[in-house]
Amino acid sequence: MFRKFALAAAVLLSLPCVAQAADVTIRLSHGDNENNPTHKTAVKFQELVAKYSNGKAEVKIFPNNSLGNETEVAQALRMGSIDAEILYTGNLVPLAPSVGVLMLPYAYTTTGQAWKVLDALIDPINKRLVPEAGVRSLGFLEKGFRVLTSNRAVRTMDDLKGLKLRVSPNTIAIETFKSWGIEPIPMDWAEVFSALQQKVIDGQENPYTTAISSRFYEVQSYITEIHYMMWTGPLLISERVFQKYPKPIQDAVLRAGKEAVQYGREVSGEMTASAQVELKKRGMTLLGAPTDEERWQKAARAIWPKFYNDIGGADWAKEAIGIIEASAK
């Protein structure tokens, strides 16, 4: 009996291990494909919860908007028919208006002013978001500003008369161009390109490791280094579902997502320094920033209040400009 048992034991040390399954899995839906630095968040992000919760909780990621676009995914996450997701803050604006404190332009000029601020607003946001759209932010994602591509040099404010610029389809971005005393062109983004190769329009803005992607070098000459607004991005996550977590495990996400933002943060950072050097080899001038940038600052400043209602009210946007200006010093 005693070998037998012996034998026994020993045929089950033998046999390889087999991974405990966890005991929560988190879906995280993205748009962007496994190069971007969404998805290096995401990946990140993954691998530190995982971490915390020692294996008990595993994050699955669904890139390229598998799960469906970036606002029907949102709409998803409050009933908690999907657990995560990272998506562009304006596709939010719909569904919490309060976020777009985020959006407003030339709220920040560096990207350290801009870390500061995201950081700084998160607590006062996620009060908002959870009753506005039942989310809540880990973190904001950065992307690096939305630059100005063109077929001829803008230095200064004067260089955009008659130029037919693209602007992404909101109030925002569209009011902001105006103010710089153009009529701006609103069009979905997946006609962008062609309509630069045909010439419909003269340029666009989008950060530069868009430049890359889109292969804008083909139909464009010269990049501005306009700071009007960054591609900011949240890391969200149901608030219904979260709340059904046990503490340690909400402790691991939360713990989590705030390091995969930093890290995701960084890598941005690297590949823009990457594609500004790419976009001059391809034979893209970059201009830098206007020699008149404070005239565009001091005419987008101007128009805020256009914006207050849409963002949450007066009272809100008032208390978030407060807390952008001392973040930004």
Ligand code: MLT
The other form holds:
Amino acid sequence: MFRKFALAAAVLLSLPCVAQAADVTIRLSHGDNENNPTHKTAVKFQELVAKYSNGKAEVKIFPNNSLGNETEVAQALRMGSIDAEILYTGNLVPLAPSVGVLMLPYAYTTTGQAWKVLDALIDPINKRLVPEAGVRSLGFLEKGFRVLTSNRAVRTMDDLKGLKLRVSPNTIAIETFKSWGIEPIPMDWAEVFSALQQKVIDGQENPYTTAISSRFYEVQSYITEIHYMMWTGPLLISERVFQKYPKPIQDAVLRAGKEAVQYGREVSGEMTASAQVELKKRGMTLLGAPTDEERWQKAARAIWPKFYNDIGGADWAKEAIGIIEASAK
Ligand code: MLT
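Mind giving me the form predicted together with this ligand, seeing as the form predicted alone was just shown?
All chains and molecules follow, beginning with the one already shown.
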């Protein structure tokens, strides 16, 4: 008997060291390519989950909408058939209206303020996200202001007239552009580059880093800093999946998510500065802010009450606006 055990132990010890398979695999989807801050955030999350779970959990990243468009994937998270996602807040609003409070135009106007708002609102938003969409946010990424790219110079609100501009398919973006006198075209993110190429649309709005990573300089000539909204986006985990994890894995995921979005915000700041230089080199004209920016602000802020029903009701909107205003102090 003893000899059998000794033999088995010797065989085991002589086996080459094989990496231990993780107990949990988190499939994470996002809609950008590998050169975008979204992907860098995903990679940091992957690294930190492995570290904090001592290898018991691993993250597999699926970039470029390869598992479906951002809204479809968020739906799959509710079912638990995909585990995690980073997406633009605007593409979550159709499923989770309450998160729309982060998109009120001109609600917060500096990076410092945005970070305070995103961190202060995480718990109140999660209280709504879980019942509304079956997902929880581990943290919010921020990639700077959404800027307008177009093939015609937009210096004033009147220059928008006649432009076919794509927006993310959510009421806030659509109504905001309407308040500026145009009828925007809601379209899935996955279709935007080819629509620009085929001239189905003349322009779109996304951060500087996206203009570079998605090669918009090949199909667009001008950038206007409309400053109306920042790109914010949650790092989501399916609630159904999360509740099945053992407590140590839940803790590792929560900690990794929080730290990964903070890293992503910092990287985005650095990448925005270099994207501006690179876009100029690639022939784009950076026009700065519209010369009549106050007019844009006045028009967009005037329609906030129109959004309250679509973003979780007037009570929630007031509570969230209170938190946003307190964060500005
Ligand atoms: C959009 O415009 O739909 C998003 O900003 C794209 C993204 O998630 O980067």
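Computed from a prediction, not measured in an experiment: that's the story for all the values here. So that the term is clear: the rigid core is the largest set of C-alpha atoms that superpose within 1.5 Å between two forms. Positions refer to the first chain, counted from 1.
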Can we say the CA of Leu77 moves by at least 2 Å between these two forms when the core is superposed?
no
Rigid core superposition, Gln297 Cα moves 2 angstroms or more between these two forms:
yes
On a rigid core superposition, would Ser137 pass a 2 Å threshold for CA movement between these two forms?
no
